[in-house]
Structures are given as structure tokens and as C-alpha cells.
Amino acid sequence: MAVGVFDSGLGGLTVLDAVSRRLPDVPFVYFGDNARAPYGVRDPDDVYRLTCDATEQMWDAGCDLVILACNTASAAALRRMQESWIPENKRVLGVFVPLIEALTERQWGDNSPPRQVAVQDVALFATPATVRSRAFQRELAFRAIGVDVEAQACGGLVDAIEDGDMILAEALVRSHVDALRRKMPEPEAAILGCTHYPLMQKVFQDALGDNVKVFSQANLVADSLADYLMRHPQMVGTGTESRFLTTGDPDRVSRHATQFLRRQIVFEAAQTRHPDMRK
């Protein structure tokens, strides 16, 4: 009865940690495409192809439901996957929905006209690909009016986190916050629009100040998944054990994952079904 969790690298471990604590009896299969991270600098067709590849491998591992714990994949690939690729007996869900629900304080199925919400000035920190997609702004506009979203593409931050260089990562966070403040001096809220970024949440909060409410996705996704499985128990797949798969070097990825989660994580090698077109 496994559920899949996918990310381009290690960032999705923040979501995995939250959903594992929320649903301790559910096995999770985690797939990190570390060899081809980061996705945030790739074009949409590339992200779509790689995300479908990983999703198929999690289906093979007994996961009928896959969570795209990657904002770039959710922004660039999910809608296309849902419209033309996913079989009727499978589901793939993204990480935008719980975040939009929290920000607008309304359920996803609420189809009433857009309305005013409490927060008006929102800073969005995300990968270049997520920023280019404008997926967050598009989904928000369906549900809220009068919200000013200022997006900041955080180039280099995912690479620094993946490399375990926290000194560089902290410097990049503070630089990107400074850049955002030049465009929006007083944001009321900040969205950490990449699942890598909660690993630096304390630095973001410190740089933004205590008066800025920082939204990170892990716990929101965990609560949303628990609710979804309560309503759709048939979507828990046939897999019976938790696994960690990576397209990267399993030993290296395991070391970084263990460092991030502060518990022993052992990855195994995943197959790379399609070559990386950038190489």
C-alpha cells in the first residue's frame, strides 16, 4: 500500500518527512532524480519527459498515487500529464493545491468567484522554471483578487543545497531576499516555492523578519494527503515497503539525505530510462 513521492533531488525529503510522520502506517517510495537535478533551469518539455519517467518507475514499485514534491514539475508538467498521459487507475498530484488553499483560506473545490483575501502582498521564492511558468499566479487568480505577487528566481540555491554547501546556500538566500525587497519592500507573506527551500526556512525567516509569514509546503501537503487518502482509500497502491531510489550516486545521495533528515537514509540506484538530452 505504498505512495510515491518524487523530486528532482533532495528537496522532496522535506515533504516525505512530513507525510511519513502524518501517515506512519503508509510505506512511501521516494524517487530523487539527483543525476539530472536541478529541474529549475530546464525547459518544460524536458521536465515533462523526466517527470513521466520517474512516475512510471514509482508505478512499477506499487504506487498508484504519486505526489510531485517538486514545484518545477508541478508547474511545468502536471497539467499536461493529467490531461493526456495518466491512466484512469492512477493519480498524480502536485504541491500547489495545499499552498493555494492555505493562502486563500478556501478549499480547492470551492468554485465561487474570486474574492479578497487577508494577504495582499506576497513574495514568491522559486526556481527560474517555476517563476517562468507563472503557474502559482494563474492558480491564485482563479480564487483571489487584489493579491500582488512578486516572484524572485533563486538561481543557484538548489545546487548549493544538493551539494551540501550550507554556507553558500545561506549567502544565496540572503542575496535573493535582498533582491526581492528591492521590488517589494514590505511583503506580508512569503512562499517558499521549492521543496528544497524549507531546509533553509530559518534563514529565509531571519532575512525577511518576524513580521513576514513564511509558507512552506511540507506540513500542508501532509494534511492534504491524509484527507485525500481518507476520501480515496483505493488509491493506496500495492507496494508494501518503503524505498529510496535515485538516479545519482546512491552512497553520496544517502550521506546528504541522512544529514538533512538526521536519520539513516539508504538510497538504491534507479534506472535511467531516457538519456539526458543536455549531455
Ligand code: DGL
Given for the second form:
Amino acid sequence: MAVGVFDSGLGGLTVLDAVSRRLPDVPFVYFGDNARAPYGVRDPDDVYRLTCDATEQMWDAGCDLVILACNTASAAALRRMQESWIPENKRVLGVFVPLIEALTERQWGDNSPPRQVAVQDVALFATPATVRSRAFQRELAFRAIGVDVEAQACGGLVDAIEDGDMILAEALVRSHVDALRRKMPEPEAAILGCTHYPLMQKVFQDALGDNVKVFSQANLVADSLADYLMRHPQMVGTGTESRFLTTGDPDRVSRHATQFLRRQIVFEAAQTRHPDMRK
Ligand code: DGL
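What about the form predicted together with the named molecule, after the form predicted alone?
To see the whole picture, the full complex is given below, headed by that same chain.
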């Protein structure tokens, strides 16, 4: 039994941490495509083929269910994967919907028509590819009316976090919050729409101020996965051990992951099925 958790790099560890606390008996296979991060500056076709490649490797590792703990992949690739690529006995889920359900005060799977919700001015911080896709606004429009979303593409932030350069990461968060405020001076809520960003959550909160409610995905995804597995227990797959796979340098990635999660994480090298895609 194992569930796959995928990200372009280290950000999905924020989700992995929450799901493994919530479901301590479920083994998880984490796959970080660190050699090819960031995805947020790639075009949708590129994100699609890289995400499919990683997903296949998690199937090989015994996962029948894969969580795309990456908003960029969820925004740019998930719908296309679900429409034409995923075999019948496998499932791939994204991280957008639990967050939007929380923002719009909906229970899981409440598909009633869009309605007025408490928040009106929402700041979205995400990668350039996620912002360009407008996937967040599309999902929101299914559920809520009258919400004004101002999106800020946080160029450079994923690279700084992947490099472990937290001083640069902090400076970038503050400058992206300033840029957002020039467009929307008083947001009521802010969405951290990239799974790397919760690693900087305190800085976002500090820069935004206490009046802004900051939504991030990890715990929301954990609750929704627990609910999903209760309804679909057969999707836990055949793998039996938790593993951490990376396309990057395992020593370097393990060091950064251990620093972020404050517990020892040991990555092993992933074998890509398509060696020509290692770029
Ligand atoms: N953690 C990924 C996300 O949630 C980062 C994307 C990237 O590699 O730029 O979007």
C-alpha cells in the first residue's frame, strides 16, 4: 500500500508532512523532480509531459493514487491527464479544490450553484504558470460569486527555496506582497497557491499583516485525502514502504528536506523511464 505525492521539488514536502501526520499508517512515496524544477516558468505541454513521467514512476513504485502536490502541475496538466491519459484503475488528484472549498465554506463535493461567500477581496500568490492558467479563478467561479481575485506571480521564489537561500526568499516574498498591495491594497484573504510557499508562511503573514487570513494547502489536502481514502480504501495501492525519490542530487535534496521538515529525510535517486527527458 502506498500513495504517491508529487512535486517539482521540495514544496510538496509541506503536503507530505501533513498527510503523513493525518494518516500515519499509510506509506507515501514522495517524488521530487528537483533536477527539472522550477515548473512555474515552463509551458503547459512541458509541465504535462514531466508530470506524466513522474506519475508513471510512482505507479511503478506501487502507487495507484497520486496526489499532485504541485499547483503548477494541477493547473497546467491535471485536467488533460484526467481526460485522456490516466488508466482506469489509477487516480490522480490535485491540490486546488480542497483549498477553494475552504475559502468558499463548502463541504467536500458540495456541487450546488455558485453563491455569495464571506470574503470578497482575495490575493493569490502563485507561480507564473499557475497565474497564467487562471485555473484558480475558474475553479472559484464554479463555487462563488462576487469574489475579486488579484494574482501575483512570484517569480524567483521557488528557485530561492530550492537553493536553500532563505534570505533571498524572504526579500522576494516581501517585494511580491508589496507588488500585490499596489494592485489590491486591502485583501481580506491570501492564498498561498504554490506548495513551496508555506515554507515561507510566517514571512507572508508578517508582510500581509494580522488582518489578512492566509490559506495554505497542506492540512486541507490531508483532510480531503483522509476522506477520499475512507470512501475508496482500495486506492491505497500495492507499495508497502515510504520512500523519497528525486531526479536531483539525493544528498543535496536530503539536506534541504531535513532542514525544512526538521526530521531526517533520506532521498534516493529516481530512475526516469525516459532518460531523454532529464532536462
Ligand atoms: N510547488 C510547486 C507548485 O505548487 C512549485 C512549482 C514550480 O516548480 O515552479 O506550484
